[in-house]
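The data below hold one chain only, encoded as structure tokens and taken in the form predicted on its own.
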Amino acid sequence: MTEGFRERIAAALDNQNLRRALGNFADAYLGARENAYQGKDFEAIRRKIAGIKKGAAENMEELAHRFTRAAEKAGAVVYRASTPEEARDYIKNLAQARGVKSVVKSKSMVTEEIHLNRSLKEAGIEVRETDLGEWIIQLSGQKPSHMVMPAIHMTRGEVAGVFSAETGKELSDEIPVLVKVAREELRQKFLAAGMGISGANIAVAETGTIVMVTNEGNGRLTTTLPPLHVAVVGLDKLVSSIGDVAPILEALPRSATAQHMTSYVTMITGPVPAMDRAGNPVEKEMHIVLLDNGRTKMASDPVFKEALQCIRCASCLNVCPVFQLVGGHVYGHVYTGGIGTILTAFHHGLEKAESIQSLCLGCERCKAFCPAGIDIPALIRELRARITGRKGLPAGSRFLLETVLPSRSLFHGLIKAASAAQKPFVREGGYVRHLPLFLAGLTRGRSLPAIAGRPFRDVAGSLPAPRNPGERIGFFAGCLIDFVYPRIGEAVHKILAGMGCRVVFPPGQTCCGLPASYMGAPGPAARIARQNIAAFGEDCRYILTACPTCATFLKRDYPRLLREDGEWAGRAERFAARVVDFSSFVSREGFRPAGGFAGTRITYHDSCHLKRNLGVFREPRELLAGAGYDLVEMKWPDRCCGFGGSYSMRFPEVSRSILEAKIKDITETGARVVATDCPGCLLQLAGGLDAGGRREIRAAHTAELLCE
């Protein structure tokens, strides 16, 4: 881990003002965004944006040439900068050549990326940020914590303290007062500045136009009042034609701040006419710095070019459960959150992303909300694999992934040994009382279930078969059902047998391989995939699992892992096509619960993988309602529980904090039972309820409840 990384996380979690500010915004954002997209076809919009931006990434060099020709024809000067140093030097030299002493800046993340302010200040040039959030950050000596709302982590009281120190007056924390102070303080800066610097949200190759989307008038003042305007634009902002602007403008405010539209959309083609204080026309200059800094490298990467579809709305930050807890400063660089992790790797170096990529919980919520259709979690997994490929795995992880998991006998033998060793630490109710030594932190804030005395694989063969067996259904248990919750496997078997299915449990099956893949080790994951495919053979009509995380990995990742592996590629495709989750299968095949649970209030927690990757959320609810349960929805049923497999062990304090919010949502429903389709979520929720003294609320798998 990068020096200070763990300390930054701990400090952020201890900062109650930060957590309150981010948490309040996150909850408000979800409802407001939903309202902003009312009547809009979000999927159609993001398909358009993805197509526009994908085409731009594939033709970046051509668009850069077209943009340069069109902008220069309109009277602008265009400079191509390969590195941050080249961009900084060009702007600094231009300012010195024109005798500029003071600069005003509109909000621009790309100038943060190249550390422009510091360079100009070192040259003796005063720089004043004029975006309210950026000015707050500048005065407080901090860095932006969010790509759209740079001061989102600060409370009104903290801002009032910063403004009071700047003005020498004791100011209240009333927002109108603070905004008035900002206007009064910045107005003279606009009038005195010799250079205005802006960024751009879009750059149109067809016309040489830059497009700025802002909520404050400072952007227009910055680009019009000073006699010299410099726009710093990343090559990723290029689009082909003016018609490409509309879909981006349709999504950007809705996804960024949940607004239907922003206050200002400014399109600038060539130098904007300007006047001096006396009202006389002045000769205006416009310079556009087109910045590369890893963007062409990203465009040529067959995997990471997808990241260039980003429109910098930061919706991935707004919905990220980890960002909502720790904020942006934990990430340590300019760009934050999931997409920021990828941008950091290409703009600042792979080593700078080494620690922050591990913050991703893998809940895939960002992917569901991204208006450009970027699969951010998949890109982070690829980033992790490349970092691991360069550095190698730690010895312990290497032994686990390369020796233990691929060896069924060794893996299962160690599990049985752990089952015996745990006995002194197991208390009544089947929970581990505490763990010794360095493992003690794993039971802080969450009780852990004991490993089962008999794994499911030892009882599967003795379970009753249907009287008139029909088609063969292979059952993939996964590690938790096999070794911790065999009762779930028994419930699934009973329900399937009652439906006339002949349930087959191949004993050669092992872990699905997801832990290896998520730790950046595709080689061991591929070996495990081949082992499971061979274990199930080709005889089963379906391969059913009651773990949506396993289902996602078996369906989505096995074909990817083995796509260039000869005959295994075809076998992986056929295997994946037969994988199905429990709830959607029994619902589709006509299972009808017996009922009899009228009056039992229940709530349902959506597993991240079940809803977002498998698209299943209606079926378990209908099954539970059919059984007579009184289903009441919690506030955010698809908010992550914070488990994330090994994540809860690597970042227990983050996992625990996310779990606390989930437990609060469950408790507020008044339900006596919380159901879920995921054994991992069950472990997290049941452990949190037990540790928090909420033992009157039961956590159970949908299959268990239907079987009862």
Contents of the next structure:
Amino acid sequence: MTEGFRERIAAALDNQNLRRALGNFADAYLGARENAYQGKDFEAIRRKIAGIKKGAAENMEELAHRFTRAAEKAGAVVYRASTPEEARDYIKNLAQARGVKSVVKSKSMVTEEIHLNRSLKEAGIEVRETDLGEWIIQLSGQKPSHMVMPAIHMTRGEVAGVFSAETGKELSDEIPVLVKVAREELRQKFLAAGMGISGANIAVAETGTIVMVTNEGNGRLTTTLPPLHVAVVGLDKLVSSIGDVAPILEALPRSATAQHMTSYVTMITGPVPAMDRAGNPVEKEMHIVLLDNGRTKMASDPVFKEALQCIRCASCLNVCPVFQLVGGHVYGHVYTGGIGTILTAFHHGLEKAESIQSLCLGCERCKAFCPAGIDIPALIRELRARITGRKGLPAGSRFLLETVLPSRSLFHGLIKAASAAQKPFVREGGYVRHLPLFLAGLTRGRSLPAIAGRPFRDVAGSLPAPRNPGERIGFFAGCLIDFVYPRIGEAVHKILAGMGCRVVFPPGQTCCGLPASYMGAPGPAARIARQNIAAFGEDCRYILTACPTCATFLKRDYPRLLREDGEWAGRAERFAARVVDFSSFVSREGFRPAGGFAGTRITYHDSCHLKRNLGVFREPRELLAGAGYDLVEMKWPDRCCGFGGSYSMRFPEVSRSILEAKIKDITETGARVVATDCPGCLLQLAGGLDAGGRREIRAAHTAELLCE
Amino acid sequence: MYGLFRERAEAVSARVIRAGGPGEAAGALAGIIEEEKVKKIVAEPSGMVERCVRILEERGVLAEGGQEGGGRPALFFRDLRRQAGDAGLGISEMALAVAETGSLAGDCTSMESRLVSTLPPVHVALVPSSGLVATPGEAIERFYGGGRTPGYLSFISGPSRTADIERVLTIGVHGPERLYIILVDEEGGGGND
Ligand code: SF4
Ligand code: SF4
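Next up, can you give the form predicted in complex with its partner chain of this protein, since the form predicted on its own came first?
And the full complex, kicking off with our chain again.
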């Protein structure tokens, strides 16, 4: 981990203003965004945008040429900069050649990416950010904490302090007053500036047009008053034709700020008339700096080219449970959150992304919201794999992944040893309250369950079978059910047997391999995949698991892992096609729960993997309601619980804070029971309820609740 | 379409007035000038704006020839870079009104059209009601169709706004604080409903 990273996380978690601001925003955002999209087909829009931007990324070089020709024809000067340094120098030299003393800027992330302000300032040129948030950040010498709302971490009192210092007047902290101050102060700068610098949200190759999407009006002023306009545009902003603009405009304001349209959308083609301060017409100059800085490299990468589809709406930050807690500062660079992790790797260097990639929980929530159709968590996993590939795994992890996980007996032996070792710490009720020293972080705010005395694999053979068994169902237990929650396995077995299924438990099965993959070790993960596929053979009609995380990995990732592995490619495909999760299987096969739970108030927590990767969320609810439970929904039932496998061990503080919010939502429903389909969520929720003193609320797997 | 346009434009804090023709539009304009108590007005020299201004001069609402006099506000069509800075109201013409988003769309290539719609605290836009279109995409097509390329196409949706301090929505940052939209029907024709 880079120096200071953990400290930044700790500081962010401690910053109550930030937590409150981000938390409130996260709640408000979801509803507002949904309203803005009312009557729109989000899936259709995102397919369209993904198509447009994918095509653009694949033809970036050609589009850059076409754009240059068209913009030059319209009278603009286009400069192609490969590095931040080239871009900075071009702009600085231009300013000096024209005798520019002061510059106004409208919001542009790409100019932050190249640290433009610093270089202009060093050349003795005054630079003013004019977007209100950016100006606050500039005056206070801070860094933006959010792509769309750069000063979201600051209170009105802090802003009043910053503005008072700037204006030399004692200002009240009323927001309209502060906004007015900004208007008046910056108006003078607009009128006097010799150069206006803007970014662009879209650049159209067909016409040489740049499109700017803004709210405050500073974008129009920046491009109207100074006689010299410089637009800095990343190559990722290019699209082919003017018809590509509308679909992006349909999504960008809705996803970014839940608006149908921002106050201003401006489409500029070439220099337009300008006047000097006396009102005499002057020749306007327009320069467009097309910036590469890693973008062509990204475009030629078979995996990461997808990130070029990003339209910088920041919705992936707004819905990310980690970002909601820690904000943008911990990411340490211009681009933050999940997508920022990828962009940082390409624009600032792979090593800069090393720490921050580990912040992703893999909850997949961002992916469901991205209007550009980017699979952000998959890109982060790939990034992780490449970083690990370059640096190698730490010795301890390597031993674990390469030696322990594939060997069930060794794994089990170690687990048993751990189970024995933990005995002194197990309190009644089967929870480990306190762990000795180095493991202490694991149990703060969450009790860990004790390792089961007898794993499921030792019980499986002795479970009753139906008299006339029907279809053969292979049960994949996964680590948590096998070693921590065998009772879930027993419940599943009982229900399936009751439905007349012949349930088999191939003993050769092991961990699903996801931890290896998430740690960036595709080699060991593939080895584990082959082992499991072999263990199940070809003669089970279905391979059923009651762990959605395992289900996702078996179904989605095995074929991908073994794609180029000879006969295993086909076997993995056939294996994956037969994998089903517990709830959708029993619901589809018409399982009727016994019922008799009328009046028990229950709430349901959606596991990230079940809801977003497998698309299953209706089935468990219907099953529970069918059993007579009185189901009440909690607020945001599909918000991550913060488990994320080994994540809760790497970032216990982050995981714990996410869990606390979840426990609060559960408690507010007044439910006696919280159900979930994921043993990992169960571990997290049960531990959080226990540690938080809410022991009257029971956490249980759907299967357990259905067979009681 | 008019109903949706009005609803969406008002939702972003614009005020929408429908006028049966230039005479009514001039009347609406006079009402706004009165309500806003402005002393100085800047206007884009374009067909519909000039027509309304002439009517107001005839009615004595505005002093003739841009001179302030008898308590009547002065109106400037020229020298706008200097005049717009302290004007209380700017008048421009926008070609299209977009129903789905409550936006106006217009070719603002002329410096005058941009100055009057950015610098004063109040912006009044005159829009022919035949310019109602359904979506921003349709508006873009109208302007870019047939190989044309406007130099500076503006979409304007409500007055300028920010939520940069504590996410509290505040109207009126660098651009206008108030936006009035006067949709003007053609004389004799009903306009585009
Ligand atoms: S997968 Fe979850 S944790 Fe990772 S970036 Fe997306 S929302 Fe954040
Ligand atoms: S990755 Fe997707 S959701 Fe995130 S900023 Fe880019 S377009 Fe928006």
